[in-house]
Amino acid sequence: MTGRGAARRVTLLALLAVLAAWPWLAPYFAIFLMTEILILGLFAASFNLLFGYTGLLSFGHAAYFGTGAYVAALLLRDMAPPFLAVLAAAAVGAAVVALVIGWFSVRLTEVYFAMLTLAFGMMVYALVHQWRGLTGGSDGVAGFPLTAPLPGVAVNIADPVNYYYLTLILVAVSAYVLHRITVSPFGLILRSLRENSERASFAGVPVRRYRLAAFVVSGLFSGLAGALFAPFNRIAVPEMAHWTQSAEPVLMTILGGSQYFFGPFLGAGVFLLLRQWITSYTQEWMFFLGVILAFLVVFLPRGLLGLFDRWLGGRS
């Protein structure tokens, strides 16, 4: 292992230690904030499997985030199965929606792909907003209990600290799986599609099949993030499937650095901290947040991790 690789591993272990001790180190509100950062960081990392590794910009990823949120909320309200079973069902449900949408979308590239994913995303939003009999319309789905993670496990996951630890474990495992995917032969092929899909096609790579596989995997983990977010907010609402929700992982990924696996997680943390800081001073937080983010995107095209990498003598 190189010195640089060892430093990264030590940094990661130190970060995990801080996250594990977070409820003892931070005030109560910070536990809620860190839980949200972890969930939206997973959402952004799922999106980056398409954007940073496959070269496809999706403007409709809230469709899978919202699907996961609604499946989880409805199952918890109407059936109350073990929580991990709910999360698994929500992730699979989001993957199925991603499979259907992706089958049409991966036939296009660049701006056409982005616009088609946006169109499908707004269809999903319209569906959950209008189908009042199932989704509750604009009122959403609420009033669901938070059951134990596994049958016979006496853990109150309605407690914010317990839910934080459950989220931390699930996000850490998901991040590990996503990272293994990115460094696997499958991930290397995705990078080749990002660099030159025509050359990969000439080499015999079934481009659409690999893009669709990446789309489904991305949708699955986005659905898992949504399934964690609905119980965190104690409600699933149509705004979770709106195009504005789709914009958040895009901003987070660009802010943190799409060329780096942990860039979306860093971007999620910075994005939410900036939003929280600005809203404490003014109600016009969207304007000031937009100015700050525009400045960072223009002057840090490789994101914050790209800046740190240059400081540490990494890639130029």
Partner chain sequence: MSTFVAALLNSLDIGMLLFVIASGLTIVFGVLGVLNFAHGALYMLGAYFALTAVRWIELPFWAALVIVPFAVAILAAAVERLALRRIYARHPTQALLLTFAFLLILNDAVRMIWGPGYQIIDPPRALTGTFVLAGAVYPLYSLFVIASGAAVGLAVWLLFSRTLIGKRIRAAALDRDMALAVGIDVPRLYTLVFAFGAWLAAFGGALAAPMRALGPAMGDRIIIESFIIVVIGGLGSFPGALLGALILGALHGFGGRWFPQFDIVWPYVGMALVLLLRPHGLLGRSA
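Quick caveat, the model's predicted, so the values are computed rather than measured. What we label the rigid core is the largest C-alpha set whose atoms superpose within 1.5 Å from one form to the other. Numbering follows the first chain given and starts at 1. Compared with the form predicted in complex with its partner chain:
A displacement of less than 2 angstroms separates the C-alpha positions of Ala14 between these two forms, with the rigid core held in common. The two forms, fitted on the rigid core, differ between these two forms by less than 2 Å at the CA of Leu25. Leu293 is among the residues whose C-alpha shifts by 2 Å or more between these two forms once the rigid core is aligned.
Cool, the form predicted on its own is there; where's the form predicted in complex with its partner chain?
Here we give the lone chain, stripped of any partners or molecules.
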């Protein structure tokens, strides 16, 4: 137990050190790649609070990611407040959307839940796509400035290295918060719902209320990820709210291992590296992704970390 815990802590510190030194270690393009891995890793980890921990498969998480992206892009375009305020507003905006959608969705489970979240997600997409006056329709929102993080902090976040560090700090803090949630009493209740929601309700757990709480927290951090993603790309487009965007955190989480806190992050890394690598040979990288996913679902339902675990002779 303690041996494992210590090993995990050392690995984590080493990882953080590498991430902190990344701009010196890696070629220029890799700074962008790692920024994207961190952002989408956070998105996937937020998704996994609902999927891996609470047992609900959402197929509409792009709604919150997209909301975060658009709130950030629009605020920057129209008001240009300090960047951290933009992120906070975007995350809260996404959480509000999640509260509304979640309030309806948590009544259902399993494929019904997946379908309902898909439907709501596509409504958000349609709204973003059709409300041309505000969102520019399919052209998206672009040409906004990147403001200083806080008033008086004159850091130019348009510089990719600075943006990388900003992202790293925010993602690390968010990951820490999410992790604390998963090991808290609240997190224990969520895991009990994943395991057996009926038993949980007969142990006194108001099931829907806890599902909704998980849904909102998940939406909040998904929104933060979206709010980091739009400025990173200098544009918010409707595709960020489309169901194909919702599929990404699902794939990343399965890839890394939904039963591990860091599974989604690892999954995001492997996903984006694979994409980078395979797309340098062929346009059809989704084909390979599909083959890998099929293989994982059938033979390695615990993902890459599950494989790693077994390799180390960990628990079965």
